[in-house]
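First comes one chain, alone, set out as structure tokens in the form predicted on its own.
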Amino acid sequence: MATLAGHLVDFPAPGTLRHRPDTVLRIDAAGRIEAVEPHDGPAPRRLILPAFLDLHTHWPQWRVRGRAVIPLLRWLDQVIYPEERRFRNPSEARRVARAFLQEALRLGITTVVSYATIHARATEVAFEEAEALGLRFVSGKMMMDAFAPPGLEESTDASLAESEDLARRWHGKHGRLFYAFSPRFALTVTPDLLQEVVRLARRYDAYIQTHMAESPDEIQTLRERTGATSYAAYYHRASLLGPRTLLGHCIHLSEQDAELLRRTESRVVHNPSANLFLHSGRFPVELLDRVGLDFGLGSDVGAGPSLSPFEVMRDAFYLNPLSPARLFYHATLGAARMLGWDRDLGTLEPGKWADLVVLEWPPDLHDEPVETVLSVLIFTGGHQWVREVYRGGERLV
């Protein structure tokens, strides 16, 4: 049984902060929180909170962040489309995974849910290093079977038959590594297509994540293909909607489309630093609060030009004006939300697993309240500070 001493922060609300300084965290031999106590006397002056989960990025897109082209219909087809085509190279996607996970893990993020590119090899290689590396990982190939760019069209039928292939082999593997089917967006796969995602999805419990409601240019590139009336009305119209699909972005809602992902269950996840760098809007938090939606964070990298949940949260304070409490709500135990997993991450509580991250105390904010230290690493560079990162009881940095 391993112990840590220190500060114990989390946010078991929306904009609740729970500080138990000078505390032991007891951690059993299965990697659970065991027990939560006082400690007899002065802990050591750290910081030690949930450890965070990453929603929503691309690591196929690591080595391109930063390339500043918008909008985002251009974004893609000068930026991420030709770097895409590298992955073909496995042993290209096997260093750019690795790379791109390392990262993750030392900016004290356990939990990652990703992208591939529409290469089923490269989409294994990324499982096998969150596998190494012993990540909780969510991933699934890229399906794009419409308006492909030259070098990564696939036929429906194959983007299926590999994508299936995939979730049967990976899907649940050591219960930290789980499929998602990963439609890249409305405008790149034919109805037949979500049809097929929905049912195999439904067969193998697996997760949906695609993106929705980015950009204007976008939308209205739907409502001429297709005559929808809204992006979350045509989801709906495939059944795709519901507690096992994770949305990307949702900037353009209106007060119809929110109610129907309430309605529906589905999850939110909101980018952002790549809602910044692309000028794609802003994500309306007051409306998502109005009609009761709850929401999780993602980097969305390559669009994000950081994996920092620091530096994430910082963003979404610059588009909404939130406590820092409650950015670090949406980046823990809101995230956790978002995958089902809150009764088992999100919150330092004995029956949880001890996924933790161990920061030092600033030295110059050492008589500063907590509330005043959290929202310092927010606004300049929290991940500075992170010294330990735990998965499951396991110390991985």
The other form holds:
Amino acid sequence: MATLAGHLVDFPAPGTLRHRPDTVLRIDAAGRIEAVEPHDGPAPRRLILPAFLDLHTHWPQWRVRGRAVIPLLRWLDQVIYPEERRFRNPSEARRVARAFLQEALRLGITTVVSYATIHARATEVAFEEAEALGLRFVSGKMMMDAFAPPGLEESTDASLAESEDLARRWHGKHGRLFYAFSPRFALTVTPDLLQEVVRLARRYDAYIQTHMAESPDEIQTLRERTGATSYAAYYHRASLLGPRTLLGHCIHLSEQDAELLRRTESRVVHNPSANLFLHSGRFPVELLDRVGLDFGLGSDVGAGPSLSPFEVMRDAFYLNPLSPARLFYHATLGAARMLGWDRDLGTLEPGKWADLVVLEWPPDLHDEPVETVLSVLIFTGGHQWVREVYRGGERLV
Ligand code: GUN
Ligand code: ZN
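Form predicted in complex with ligand GUN, following the form predicted on its own:
Everything in the complex follows now, all chains and molecules, and the chain you saw is the first one.
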């Protein structure tokens, strides 16, 4: 049985910080937290936090982050689609997926939710890399059966058949690899495909991930093409909304849209770095709070330039002045809730998986209270202090 001693810090509710100084955490043979007990005397001065979840990212966009072209649709055409075409080549995919996933782990992320490209083999190669590295990984083949750019076209039937085949082989594997049907967004999929995705996701009890209401140019195009005035209502008509559906962005929402997301228990993912980078708009936290919608954080690499959860939290603050404790909540337990995993992850409590990040307490902050330390970590690249990362009690970094 393994033990770790230090200052335990976790975030059991939005804005709530729990600090247990000089504490021992015991891990059982299965990799779950068995007990949390006072240490006999002072424990090492280091921080033990729940590991981070990145709820929305694109491993195939790793090499092209930081290329400033706006707005969204122009960036997709000029930067992203040319890069995604390259993943027809599986060895290219393996190299990039591995580099990306290794970096995520090093930064303290043990759960990655990522899109792949339209290529089934590239999608699978990333699952293999996550399997080998020991990560929790939720992913799926990108689906684009309409208005796809040259070289990334696919038929509705092939998109569905390849996705279903991958779901059958990967969803639930080892209890840490899961499938997410991944229609890119309303502009590149047919309503028929969306309806079929809903049926398949139900059949396999898998996830669905897509993008929603990210940018004014995207919403304008949706309106011109379909007449839809509400992105949320458009997805609802296809029965896409629900508790297994992760919706990236959700920036431009009306009061009724937010109500609809709450009523359908849809899962909201906020990608602040990407929103700042593409100048997409400001995520409406006050609206979500008013209707009672929770959310998790995502890096959205490559629109987000960094995988670091600390930089993502910092950018969330620049959009909305949330407390450090609340920012950490949305990067840990709040994110776990979006996957329905809050009984297993997100805080440091007996019975949960020992997914942990151990950080050195920065020497300059030796006499500061933990609230101050967390704030400084968010704004000064806290990932540099990450020393150890555990997934299910197993030390991976
Ligand atoms: N909307 C559709 N595809 C994408 C993507 O790859 N990145 C972002 N940020 N938004 C999208
Ligand atoms: Zn995205």
